[in-house]
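As a starting point, one isolated chain is supplied in structure tokens, in the form predicted on its own.
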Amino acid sequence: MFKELDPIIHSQLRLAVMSILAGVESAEFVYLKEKTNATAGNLSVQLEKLQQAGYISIEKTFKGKYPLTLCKITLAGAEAFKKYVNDLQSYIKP
């Protein structure tokens, strides 16, 4: 029997965002749009999905004058992407 995936991080691009936030301490909102190939407009749609979920936490600020977006994930998006990894795992495992 296969486990239900949830769905917040299967999408494509959440999913993206989950690997490379698992990774680092935090990171720009300009390198996640780099590294993922997002348009602003949907990366910023879904990293507010993500953050109502409470996966990620966003802070915003400035760098100098120029706004800065700092994206973080939670200990629950931690866990809620450990989970997602196993649950992936049981469907090629034999």
The other form holds:
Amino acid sequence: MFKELDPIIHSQLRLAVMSILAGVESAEFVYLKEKTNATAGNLSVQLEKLQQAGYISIEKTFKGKYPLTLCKITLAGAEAFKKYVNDLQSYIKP
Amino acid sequence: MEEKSITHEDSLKIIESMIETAKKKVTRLDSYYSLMWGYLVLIASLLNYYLLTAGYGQKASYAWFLMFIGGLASIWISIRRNKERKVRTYFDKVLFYLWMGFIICIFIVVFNGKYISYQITPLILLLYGIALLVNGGIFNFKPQIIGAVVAWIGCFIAFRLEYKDQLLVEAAVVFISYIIPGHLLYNMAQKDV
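Same protein, different condition: the form predicted on its own was shown, now please give the form predicted in complex with its partner chain.
Below, the chain from earlier opens the complete complex, with every other chain and molecule after it.
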């Protein structure tokens, strides 16, 4: 019996963001945008969804005069990502 | 990337490529610490040695005030780094705490010199060894791992020498363990942060 993949993570951009954040302590919005080739608008929307699910935390501060958005994976997010990868493995290697 | 349905194979590819992209990259700023501290400690050791030979006695250790310049420059480099860096990896965090702990240990050793018969240099070399081993291990950078072994050999030798001669061992160790790896790191590092 296949497990259903977490729909919050199972989207191209959200998965990309989760994969990056799973491996680092924190990443700036511009870094995520650069690495995923997403548009700022789309990335904002997807980050918002991940935040609402409690998978990431978003901190808005300033770096000098410029606004800075810092994203981090939460414990719940790390668990969900781990589960997603495990579930994915059950599809690939049944 | 647009919102569209993805297959399981796509998922794996995304995870793989994103994790690869977020790996710690060696940048030129990483080599600045090695080079700066390498040359400063080299100059301070040799200056201290020269001043002792020239008969300046205890005043000879003023050569180590050069370390304050290093401290200020390190703060400047780290501020610049933070400005340019858009991502903070766990390696960055480990390295920060490692070198912070190293500096604190050096202060403890220096301020308690009289209780350890002023065997400060060998103990500093011992600590260099740990810091270089971890740093080199994280970057998978062999010259620093070899540098750690050299620091420990230097520690062995220094324990058997007088303070003045220990300075020459320290100079040799920083040349092999800091300056040479620093230049290699500078050459292989990417310009971007």
